[in-house]
Amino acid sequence: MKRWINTVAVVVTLGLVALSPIKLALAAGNKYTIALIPGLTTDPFYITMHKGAQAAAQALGVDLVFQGAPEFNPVTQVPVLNAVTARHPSAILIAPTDKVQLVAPLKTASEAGIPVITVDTFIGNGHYQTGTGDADFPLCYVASDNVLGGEIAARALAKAIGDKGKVYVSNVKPGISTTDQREQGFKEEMKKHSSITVLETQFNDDDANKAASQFQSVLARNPDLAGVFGANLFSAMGASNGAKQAHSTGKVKVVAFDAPASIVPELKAGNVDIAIAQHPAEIGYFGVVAAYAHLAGQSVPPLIGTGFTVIDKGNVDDPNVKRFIYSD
């Protein structure tokens, strides 16, 4: 089992206090360049992550390079990674778009002496610095605990449907570390709810139109469908659109994972019932902090976890909740 260190603990663990070694290193005038390679450049989640990373970079006097591909695909991400590796930055932060296909090019970067930290997604099984396996070489994995996020989504959906009925997961495709884990956590939690039946997962290839069509097919086979969990935004919005087309909005509860600004009107209109917001700004911030700590000679925990905020129609305008809506 992974042992997550939360962000409060990271502040202490990495010594971000007065007269810490990091601040002493900064005072000595060290200058680093850290490259952040997102899963894709246009998604509000990664835009928000970039803002958090930039805030840390400015605080620490680091040059931050943000470079990625326009789609979440290893075919387009690997050339970006190779180009960044050729420029030999001080460290690389990356959201790998495949937990297998990114191993070899990231190992090339690591063997070239560039520290690697994965953010949001991971390679291999996400267990780093174990001395075993081909994918344990990254220093650290900074992310939401996606299994926990799936569990939170399941509990929220169970409550919304009165703890009984049929539900299913709308997911992207197998092999993406984050969405695999969200589905895993959702299903593990739903085993505790004996009156809820989890139907077969529908994989939509990150296509909201396909997810909408799948919703209608599932509903046709199961007219008593009570809820759906969209393991990412496109899955949830596709399911929501399918519910609209089938005149089932409100009857079938929709839980979305992720919370860009576009989710707000959907929540207010009741098209989406619940959104599970990650904290991508924290992921970017602590990714840069961890990279800097390593470069300054400090040890770095192999897992750093950030939090979640559950958003619904009743709290979406609360300033303490609204601040977790992603930037676009």
Partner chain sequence: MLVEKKITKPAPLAGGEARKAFRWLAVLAAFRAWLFLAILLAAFELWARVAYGGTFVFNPLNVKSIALFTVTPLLLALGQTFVIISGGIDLSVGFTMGLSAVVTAHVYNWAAQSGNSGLSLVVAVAAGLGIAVVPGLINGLLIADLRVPPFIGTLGMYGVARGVAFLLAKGTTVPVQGGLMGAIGNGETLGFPNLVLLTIAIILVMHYLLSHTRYGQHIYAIGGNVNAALRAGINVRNATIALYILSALSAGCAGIFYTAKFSAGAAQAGEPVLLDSIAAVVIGGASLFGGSGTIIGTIIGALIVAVIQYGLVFVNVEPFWQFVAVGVVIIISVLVDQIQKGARK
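Switching from the form predicted alone: structure of the form predicted in complex with its partner chain?
Next up is only this chain, free of partner chains and other molecules.
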């Protein structure tokens, strides 16, 4: 029995010795290591964000670690976060996949002395360093202002339809913070346009086929439909296809939120009239900058809002616009 305990002790000690160089290496040379954990690793939005973060890391001379799960799910994201925390980086940038479930594991990191910054999505209510609630400990939230994005979409659509007529929002499903905010911003802005009627929102479950059918049903009831706002890629894809099948392409204006590479041919063919691109590279860049500023002893604002670019057929080939298309 005693010998057994001894053996275990030796193994554990060896294990600790084996692990410690990593920690030492991370701390050595006074060079900071910043970890970026995306919502999912394969999405062009986050890949573009990674590129922006890399640019900042290079400029500031810090190491950047990019680690994440292949799907947008707290069940797969939390183990990745725990593994990263165990290696004790200088700071963590993360796009939390759940407002609630990521609070505890991020708090563990924060209490271990690792500053936490959330990018794109947030925990709690997204208001940090307020001294209230148990999810205000992150330093900073760097993201597109989705309410603003919705307003921009509304203004672009209003202009395209001559400031009058019926429009509706094609959305994924209720409860997703970003798409809910886009819808909210869109509707608030449309209140200022008295000749525009906003019809009931249609939820498509991220099914482009359903979004297409819903478009046709709304059109069948409202032959004077003037425009539709697709709050994410599949909503917009569905609406534009619905218009195609109903032979109303061009007559009904389609605004798409987000700008992956697949949106370009749609814009050029006139199936989608306007795409609102977020600036994920900007999010990554300013996330790293904020972390560096904090590590260098500077204060950091709790919220950094990044911008949007409105893309249409006319400017899609302009290099200043084209760079905001998310890259693979």
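Everything numeric in this text was worked out from a predicted model, so none of it was measured. Residue numbers count along the first chain shown, from 1. We call the rigid core whatever largest set of C-alpha positions still superposes within 1.5 Å between the two forms.
Residue 118 shows a C-alpha shift below 2 Å between the two forms [criterion: core-superposed Cα displacement of 2 Å]. Once the rigid core is overlaid between the two forms, residue 168 counts among the residues whose Cα shifts by 2 Å or more.
After superposing the rigid core, the Cα of residue 203 is displaced by 2 Å or more between the two forms. Taking the core as the fixed frame between the two forms, we note the C-alpha of residue 194 moving 3.3 angstrom.
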